[in-house]
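Here's a solo chain for you in structure tokens, the form predicted alone.
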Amino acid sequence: MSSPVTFVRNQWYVAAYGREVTSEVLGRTVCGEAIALFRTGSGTVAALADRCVHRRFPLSAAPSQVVGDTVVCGYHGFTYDGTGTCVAVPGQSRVPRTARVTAYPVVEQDSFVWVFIGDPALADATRIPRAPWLADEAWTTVSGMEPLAARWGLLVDNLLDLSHETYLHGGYIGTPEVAETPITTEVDEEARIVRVSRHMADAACPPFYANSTGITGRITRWQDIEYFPPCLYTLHSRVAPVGVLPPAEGPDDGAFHVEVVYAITPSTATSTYDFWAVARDFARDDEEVSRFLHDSNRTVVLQDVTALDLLETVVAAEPAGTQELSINIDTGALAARRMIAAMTAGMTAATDAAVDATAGAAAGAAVR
């Protein structure tokens, strides 16, 4: 069998789009933890463990409901506020002191709802990677989410090697030049960013861009990836007629710009939430272009889903030591794997240190 899937904890992950979180409780599983999301009467988002402390009924399951700033369990009526504290129980006025569920740190930013998985004391909101185009009035965005029956690392590999566009996404975003053009890879260990760039000076214009920009003929096409392990991927895409390059100074008015964003959220060891968004700085009020880009990108995402779901069945059945060959196009994905492994090792080391410190304190107390 393949190696077990690990989660990077003490990290922020996207649990939902802000538009998904309403006064109806939404259930999501992030890094194996079941979470109930709801918007309180005051408009803030709460994220609680999706399990009533009484008989473990899911708070996201009907007939549980949001009442004001609380959620009421649909089984026996235990009522919790946004901090996870139980404020009412049936049949008695006294609420047991231990009646509470875990509340997750939550931040609503750039159209996403982020939750922190790990030690709440480490939940620094300034460490959440940004995708500002998704909430910027100067950009028009289409978005969605597709679940994968595959481990999250397969999606990371997929997004950091766009040469697959030529073969898997032909007729949508793929052209021969994507696979033929060499990449450059840059790894910023301190900032924890992997950058992969592919600049095509003379390429065919795929339908995704021809039908949305109106460009006819061949194009200059730039793909500049920034991946922020483990949770956010951005693709800065620049498209222009052949020979039209950015000016030395001033705005790049001769080109069309698309910001493609993927929030990669591990759900379980073999399932992943694939949040995707496409923001553009052109044809911003054109509803037909928005529909075309939404439908086209969703088709591309579903092609990835089909491929990765199949790949999961193959990888899961592999015996230990099965060879995996990598070549130049894989440098970005391999760099991401190394960075994620280092983050996982750091998390494990921190946990071990905390356990050792607790054990040492206990031993010292016993001696005294």
Second form
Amino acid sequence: MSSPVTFVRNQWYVAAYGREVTSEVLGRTVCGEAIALFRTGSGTVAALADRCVHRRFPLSAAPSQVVGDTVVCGYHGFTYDGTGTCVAVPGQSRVPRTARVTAYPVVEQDSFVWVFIGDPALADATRIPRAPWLADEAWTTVSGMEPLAARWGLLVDNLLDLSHETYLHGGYIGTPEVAETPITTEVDEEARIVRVSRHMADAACPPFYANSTGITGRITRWQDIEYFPPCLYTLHSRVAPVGVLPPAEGPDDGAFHVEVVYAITPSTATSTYDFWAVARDFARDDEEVSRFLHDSNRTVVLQDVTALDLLETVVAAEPAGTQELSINIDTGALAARRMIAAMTAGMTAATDAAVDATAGAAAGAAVR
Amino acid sequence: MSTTFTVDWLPGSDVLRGRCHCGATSSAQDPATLLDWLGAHPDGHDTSGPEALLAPLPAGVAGDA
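Could the form predicted together with its partner chain be given as well, to go with the form predicted alone?
Whole complex next, starting from this chain.
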């Protein structure tokens, strides 16, 4: 049997896009924990254990429903407020003191709904990594989510090594230069960020960028990854006509910028939510470009889904201790694995209080 | 104090050059080996300073020393 899958607890995870959480209860399983998400009548997001304390009926299952600021269990009517406190039961006025369900710390930020998995006392919202472009009017964003029937670590491996674009995503985002160009890997152990950069000075322009930017010739293409384990991955993509570099001062107006964001949320041991978003600073009002980038990136994500779902069946069936081979292109993914392992073991050099994720996001903006 | 280390894949070669936040450097042609070395700070490598190049680069490979 393959190695067991572990989840990193005491961390924030994306459970949904804000737009998905409405007065209809949404059920999501994050790190093996079933969660019922709903938007109260006052507009805030509540995240409760998806299991009525009475007879265990899922609060996300019909005919459970949101009424005002509460959710009413569809089986016997137990009614919970956003803190998980049961405020009404059928047929009697006394609500048992123990009638409550777990409420998860929840933050709505950068278009995502983040929930904290672990000890609620450790839920420091300032540690949530940022993806500000997704909720910034200066950027136009397309996004989606595709479920994976694969363990979350496979998606981390996939995204930290973009050389696979050349082979798996040829004709969309892959060109020969991606796999051919050496990478630089940077590991910030204190801030818990893994950065992987690949700067292509003279590369073919893949259809994803040619059709969205209008560039017809070769390009200078920079890929600067920042991964904030375990959940948030950002790719700062800079595309410009070949030879056009950022000016020493002032805005980088000669280039096109795309912020590609993934939230890697473990669901069960062998399933993962693959949230993806593409934000751009050009053709912002062009709906045709939006449609093209949405459809193209979704196609790319589905290519990954097909590959990783297949890979999961292979990994799940292999004997424990089966060896794999790593080469230079894997440096970032290996560094990410090590950081995740250290976080899982609670052995990171930095204390939780010392971690400043917002500083990391700011540094990411500077990379571009 | 910085806790950032870097691994550069030297252009035109298969060599990876690692630089620890303490200034020590090493090179390898296997990322796992180099990450082991970097992650072992301070016990696993010489911390005497930026000149502590533990593994000489192959002939013809330009380093950053």
